[in-house]
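First, one chain by itself: the form predicted on its own, in structure tokens.
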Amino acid sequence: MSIVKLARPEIQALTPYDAAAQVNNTVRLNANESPLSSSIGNFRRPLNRYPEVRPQRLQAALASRFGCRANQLLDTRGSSEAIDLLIRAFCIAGVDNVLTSSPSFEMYRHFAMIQNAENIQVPTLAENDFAVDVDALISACTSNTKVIFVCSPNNPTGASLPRTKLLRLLDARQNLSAVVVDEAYIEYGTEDSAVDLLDQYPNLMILRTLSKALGFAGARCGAVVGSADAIEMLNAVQAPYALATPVVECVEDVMQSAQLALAEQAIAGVIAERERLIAVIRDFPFVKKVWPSEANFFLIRVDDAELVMQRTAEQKVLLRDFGCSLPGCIRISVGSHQDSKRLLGALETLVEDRL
């Protein structure tokens, strides 16, 4: 069954915005554009003209990067926009629900609240390294569970979902729920992308982003990947001209092979620095636990999180306190070697306090 059949009826009937035609080497008097071309910025496309409704060169480049066909991908303003599109498309307000593990990326719950869709959270256990219990996820589903989000590697725990568990979830929820695998951090882990499962599982959707491994967080560019008919439906939901011309052009440029080669080197460097930091930080006496991670961050538990946050802030090093959901836990992103030096210097002052 097509996953589109799970969407809200009014979304199934929606057609994309009928934008003004864009034809090269023509006089464009059909889109209410200004004839004044801005001199600001050195762009290949003039800023007085609307960008492509859906930039095809960018779509092709991202599809090549992520291993899917162009008609299986929709460019989005970061993967956060894709989360919003999916929940709005599939969940009837006040009726349907979104299922997630917990703790996980907070934007799943945030966009569910905006749509007035219930968010059912299935806890994971710290003593099991926050491994997702797929059987518990399946059991928690109701007849109104339209979207299941699985972040792999997970934010903030760094744990990945093994392929065998994902297959069990996809099989159990065929024709019932869209299973969305958020692969924002996959370049830092050992699990392969689920993209090769698209043709086998029409209920599978995948989120990708350029914000992490490619270092383009400021560009706000990501993608949602899925069956061609599901992507066509989301295309109708997304606003036209979603990506600005400067974003389109800078991302087209970063998709060139030389830039991707540099990104691969940077990824390897982050992974090595992550493991080095974990090995050092776990030996600090105030650190009670460091969880393994397959992302560009890792989670620790300390005996006084407030003091650790205060001391690192004094040294102009900002960490993320997860005490509200995970008491005593702090998430540390992996930066440059110099960033790590500043961090470790701040943490060493806490050891000196104990002497």
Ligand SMILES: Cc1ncc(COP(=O)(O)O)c(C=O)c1O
The other form holds:
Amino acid sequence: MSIVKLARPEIQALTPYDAAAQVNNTVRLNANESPLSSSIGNFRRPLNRYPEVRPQRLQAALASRFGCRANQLLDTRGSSEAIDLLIRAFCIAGVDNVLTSSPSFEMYRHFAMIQNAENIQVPTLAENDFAVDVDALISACTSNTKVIFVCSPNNPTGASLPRTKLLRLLDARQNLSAVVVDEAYIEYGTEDSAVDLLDQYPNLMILRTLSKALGFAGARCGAVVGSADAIEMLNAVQAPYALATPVVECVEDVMQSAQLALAEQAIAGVIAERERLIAVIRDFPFVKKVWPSEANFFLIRVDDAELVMQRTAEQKVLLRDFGCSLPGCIRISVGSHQDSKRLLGALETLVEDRL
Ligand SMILES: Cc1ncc(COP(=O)(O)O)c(C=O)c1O
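Please move on to the form predicted together with the named molecule, as the form predicted on its own is already shown.
Full complex below, order starting with the chain above.
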């Protein structure tokens, strides 16, 4: 069954906004644009003109990168926009719900709230390094569960979802829910992308981003990947001209340049730095637990998280406190070797205090 049948009825009936035609070598008097072309920024396309409604070259390049066909991918303003599009397309406000593991990326809940869709959170198995409890996820589904987000590797725990568990979830929710695998951090992990499962599972959607391992968070570019008909539907929901000309050209250039190869080489360095940091930080006396991670961050539990946050901030090193949902827990992103030095120096001061 096509996943589109699970979407809100009015979204199923929606057709894409009929944007002004864009044809080369024509006099464009159909989009209320200015005739004044500016040389600011030195872009290949004139900035007085709207960007492509859907940038074709960019879409083809991202599809090739993420291993799908061009009609199976919609480029988005970061994968954040894709989360919003999915929830708005599938969830009837006040009726349908979004299922997530907990803890996980908070944006799922945020966008669910905006759509007035309930967010059912199913705890991960804390005693098992926060493994996703797929059986509990399946049991928690109701007849109104339209979207299930699984983040792999998961933010903030760093745990990946093994393929066997994903298959169990996809099988259990065939024809019932969109299962969205958020692969924002996949380049740092050991699991393969779920993209090869697309033809087998029409209910599978995948989120990808350029913001993490590929090093272009500033470009705000990501993608949602899924069956061609689901992508066509999301295309109608997304605003036309979603990606600005400077972004499109920047990402087109990135996809063709040596920069991407450099980013790929840097991934191994980040993983090595993550493992080195974990080994060092584990030995600080105030650190009670360090969880293994398949991402570019890791989670620790400390005696006094408030003090650790305060002391690192004093040293101008910012960490992320997860105390609200995970008492005593702090997430640490892996930066450069120099960044690690600053971090470890700040943590050292806490040890010195106690001597
Ligand atoms: C798991 C996860 N998914 C998606 C995103 C959104 O990233 P972006 O909108 O930059 O693609 C983030 C950002 O931190 C994230 O951690």
